[in-house]
Structure formats: C-alpha cells, structure tokens
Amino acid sequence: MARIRDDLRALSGYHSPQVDVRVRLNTNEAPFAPPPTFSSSLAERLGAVEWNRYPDRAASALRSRLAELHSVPTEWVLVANGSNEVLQSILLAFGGNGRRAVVFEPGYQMHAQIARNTGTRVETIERNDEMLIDIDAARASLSAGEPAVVFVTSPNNPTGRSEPRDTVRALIEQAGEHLIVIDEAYVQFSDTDLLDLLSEDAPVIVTRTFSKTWGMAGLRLGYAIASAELIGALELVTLPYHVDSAKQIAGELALDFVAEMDARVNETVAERERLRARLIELGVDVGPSDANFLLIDTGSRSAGQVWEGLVERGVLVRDCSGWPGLAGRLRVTVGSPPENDAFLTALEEVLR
C-alpha cells in the first residue's frame, strides 16, 4: 500500500461538529440567503451556460467586477474556491520545505494546517492578553531571517477583535523577504479594513470570501487582491479551470447586490451588538466583536457542558475550549433574530 507523507501521518484534518438541532450557530454563516432575485436570475443564467465547455481560465469577468468594487487593477485579483484555495495557493508559491509560516493563537486553524499540508514548518506566537498579536514577539520572529509567510487575521477568528492598523503597518515595513497574508474574512462587519495597506511593491495579500456577508458559504468562493506580481505568482500554482462556470456566474450576480449585503451586514451587527448586551446583562463574559460571532467565557462552568445543554436545547455553537489560549469558551455565530433569542433563552436555562 503507497505511504503517506511522513509529516502527515500525525495530522488530523479540519472537523466542526455536525449535529441535527434546530439552531446552528456554530460555523460563522449568515443567517439569510441571497435575495430571492438572485436566485432566479443565477437560474436563469445558468440555463445558457454551455456545459460542454471548459470555463473561462482567467475568470476574467468576476475579476473585473472585484476590480471595479475594490478599485484596484484587474489583474490585482485572484478568485478561487473559497479562501482556503487562496491560503494554499499562497502557500504553495511561497512557502514549502525550508520555509515557515507565522501564526498567532488563538487564531484561525486552516492557516497552520495548510502550512503544514504544503510542507511548511509552523511558528506559533501567542497573543497578547488583549487578544491582539504582540509586536515585539512578531517582530523578532521575522528578525530571524528565514522566508516566512505571515498571517494576519482582521477581525480574527474566533477572538472577533481587529488588529490596530500601526500593528500590520509595522509588520509590513519590517517584512523584508516575508510575506504578509491579511485574511479579511469577516472584514464587513468591521468598521474598517486593511485595502489601503496594499501598494505596487508591499508584500501584502488580502483574502476576501463570499461565504459570510455575501451568504453564500454554499458556493465556496473566495479571492486575493494584491500587486500583480504576487498574483502572478499565485497564478504559477493554481489548476487549469479551476473556478467553474456556476461559480463564476453566480459571484458576478452577487455583485449587482450590494445594497441588500449592506443592509444584511447592518442588521447582523445590529443583533451582534444586542446579543452581547443580553450576554452581559445574564454575567457571561464576553469580548467586544468585529466579526458576526461572539466570544464567551463559561467562567467556573465547563465549556464542554455548557454546549452539551445547549445542544440538548436544540442549539449548536462552537466549543473552542480545546483551542490555545481559550480554555473555558464558546463561539457563537450570529444568527436571525428567531435564533439569537433561542440561543440565549437555552443558555439561560443552563446557567441556572
């Protein structure tokens, strides 16, 4: 029987419980779909798709919608199958045997483990006590000289907190022949983001994803923007056709409804914002957010038996426990309104 790669042997893949309740507010996905018209006109495009074709290579029209809502050059864009795909696109051009890749914890877990998936050796630095990434211990992180590839999570995933702009800034002056990855995943429910970092010669990738704000985490669909030398190295890894038709037409549909995101988008952080305020009103600990989930500490309680009671109540958020640095937590995703209020009515319940 062929081998496994020997650094391979010891890792597990990426697993969220899956469970039959009635509210799943445990992977961070909006809690509507797009807009009725989307989904007609998405069918009705499809219907005039030539399946016996091959898609277009470059996904020429998608980029240039990204382009145009981004303001930057077409080929400043790169779209893929979600974020993941970018995250190992980027690791595959720039990372590998001899490289590491620089993480802080707690953070988002696919970044360590498509490191490792591509070869690259993972550096993990803790975070600060505010939950934010420590200058100083970056800092001489990438003093050490080997080519790095560093990911910055804003908002991070599952803390929710930002990073200060002088942090990133300060990470990319220092950058040198490291690469900075700025994940931007849930960037929409913050009040700012990190574009405006990006230059003609900065070692910056952003990475966006239609999964969370756009709704449409079904699809798996994601992008990079940064210089276009990057993306053409990106490009260097990448698979022949790799986006498909549906996608394509389906992420260029989505762009005619940026209104109705934007007022999705301020609804979920309206919730988000009245979540927490119950949240604090019953004493649970729980952090300031700028994505559309929330941090809580289950304090002398057991994380472990805080979400079994949630999930006998018919409700599913994340136990992040296990994670570094999260010993007591649970992530909650911000749902409708029905959901938050079933959420909270079954943690009530289990407090008491």
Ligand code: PMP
Contents of the next structure:
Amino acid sequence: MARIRDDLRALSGYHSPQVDVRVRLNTNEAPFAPPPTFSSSLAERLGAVEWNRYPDRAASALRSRLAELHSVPTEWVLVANGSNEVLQSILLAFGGNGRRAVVFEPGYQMHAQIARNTGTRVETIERNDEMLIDIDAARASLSAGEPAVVFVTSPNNPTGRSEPRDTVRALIEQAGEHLIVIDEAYVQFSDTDLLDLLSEDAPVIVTRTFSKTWGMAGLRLGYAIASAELIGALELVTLPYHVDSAKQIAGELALDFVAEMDARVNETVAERERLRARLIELGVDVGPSDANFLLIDTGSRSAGQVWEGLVERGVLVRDCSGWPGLAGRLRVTVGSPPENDAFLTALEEVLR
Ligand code: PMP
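What's the form predicted in complex with this ligand like, now that we've got the form predicted alone?
Next comes the full complex, and the chain you just saw is listed first.
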C-alpha cells in the first residue's frame, strides 16, 4: 500500500454534506443563474474555440478586463480555478516548511486546510467577543516567529461581519516580511471593500471569486489582486495553462454583465435583511451580516436536531455547531424569496 504523507494521515478533507433536498441553503451559492444572454453568447463563442490548441497561458484578455474593473495594471491580476486555487498558490509560494499560516477562528476552514496540505504550520487566534479580529493578539503573533501568511476574511465566513479597515491597516503596517491575505469572497454584499489597501510595496494580496456574486460557482473562477511582484511570485507555482479556454471566455463575457449582477446582489442584500428581521421577530438569535448568509444561534435547542428538522422539511443549511467557537450555530445562505420563505416556515415548525 502506498504510504500517504504522515502529516496528512490524521486529516479528513473539507466537505459540506450534500443531501438531496428541495431547498439548498448550505454553500453560499447565488440563488440565481447568470442572465440568459450570458448563456447564449457563451454557447456561440465556445463554438469558435480551437480546442486542439492550448489556452492563452497568461489569460491576458480576462486579466486585462479584471484589471480595468478594479483600476489596477494587468500585471496586478492572477486568475485561477476558483479562489481556493488562488489560496493554494499563495501558500505554495509563501508557506511551506518553517513557515506558518495565521488564521482567526471561527473562520473559513479551507485556509487552515490548504495550509496543512502545503506543509505550512497553522497558528490559530481566537476572535474577540464581537467575532472580529483581536488586534492585540494578532500584533503579538506578528511581532515574533517565522514568516507568516495571515488570513483576513472580510466579510468573514461563517460569522458574516466585515473587518474594520483600521484593524486591517494596523496588521499591514506591522507586516514587515509577513504576507497579509484579504479574502474578499463575499465583499460585494458588504459596504466595505479593502482593495484600496493594496499598493506597490504593501505585502498584501486580495482574493475574489465568481462563485458568489456572479452566480457562477459552477465555472470555478477566482482571482488575486496584488502588486506585480507578488503576482509574479504566485505565477512561479501555477501550472502551465491552468485556466482553460472556456473559462477564460466565460469570465471575460461575464464582465459584460456587471450592472445585471450588481442588481442581483442588491436583491440578495434586501432578502438578507428581510430574512434577518423575520428571524428576530421569531425570537431567533441572529447577528448582523455583510455577506449572503446569516449565522443563527439555536440557543437551548440542539443545533443538530434543528438541522435535522429542517432537512426533514426539505431545507438544507450548514451545521457549524461542531466548529471551534460556534456551538449551537447554523449558517443559512440567503436564497431566492420562495427558498427563504420555505426556510422560515420550516424553522417555525421546528422551533414550535
Ligand atoms: N473564501 C471564502 C471565505 C469562501 O467562503 C469560499 C467559498 N466557500 C472561498 C474562498 C472559495 O471560493 P471559490 O473557490 O468557489 O472561489
């Protein structure tokens, strides 16, 4: 039997349980598909692809459109197969043996998981009572020790809050040779974006994805924005032609629909607030959110039983109650209005 790496043997992969139900509110996907003209134009353009040829290795057209969208030079953009792949490239280039990843818990579990996969030591810092970064603890960690990749997720998954700009700025000011990664997978649902913290010499990488706001989780497209020097470092560890021709075309085409996607994001934000207001009316403990999901506290009820009760009624949410610092918590993705109503009805029944 081939022997797996010792440090991986004890680990289990990251899985969101998939159950076949009517209403799936467990993986923070968009409830809407891209506009119909996106799909028809894409089909047409795919017909013209020279499939016998490798794709444009530099993905120049897509990168330059993204650069234009964010008003940065093309050399400041790297595209990849989902933002998870971007995170992996970051850890391949800046993590590894003798280096550490600093994560704030509760947080997005893949940061720690990818760190371990790449042989990077994981250092965990607990969030404060407001579920935000404890800046003193973070500073203490940065002032000592091996080079670190510090993961700031804003808005954070699964707590939903954006990180105050001053907190992130303070981390950057103290970064020195450490790298600060700002994971902005959900940023379009929030009022705060931290892109302006990037600069030529700041040790900062911002990551984004098409999976949430763009309604394109099936496309697997994400990207990094950072100085040309940092992007160059990530390019050292990406595989040749890693972003295929179809994805490059689809990503570029999606950028013709910014206004439509913005309108959909606004609808999701309005639905999030409606959902939260109704949950509060029902007496459910639910915090504010700057993302497309809400974290609810099932209080005296067992989170596992509430989760099961919802599944029996055809509604799947994410049970986070086993994650560090999240006892009793369920995360529910904001869906379409009928999906949210189905969730509310099911929850009311379960809590009754
Ligand atoms: N970052 C965060 C905070 C996420 O929640 C997710 C998706 N669950 C990702 C990154 C990865 O997104 P993708 O690989 O689909 O771009």
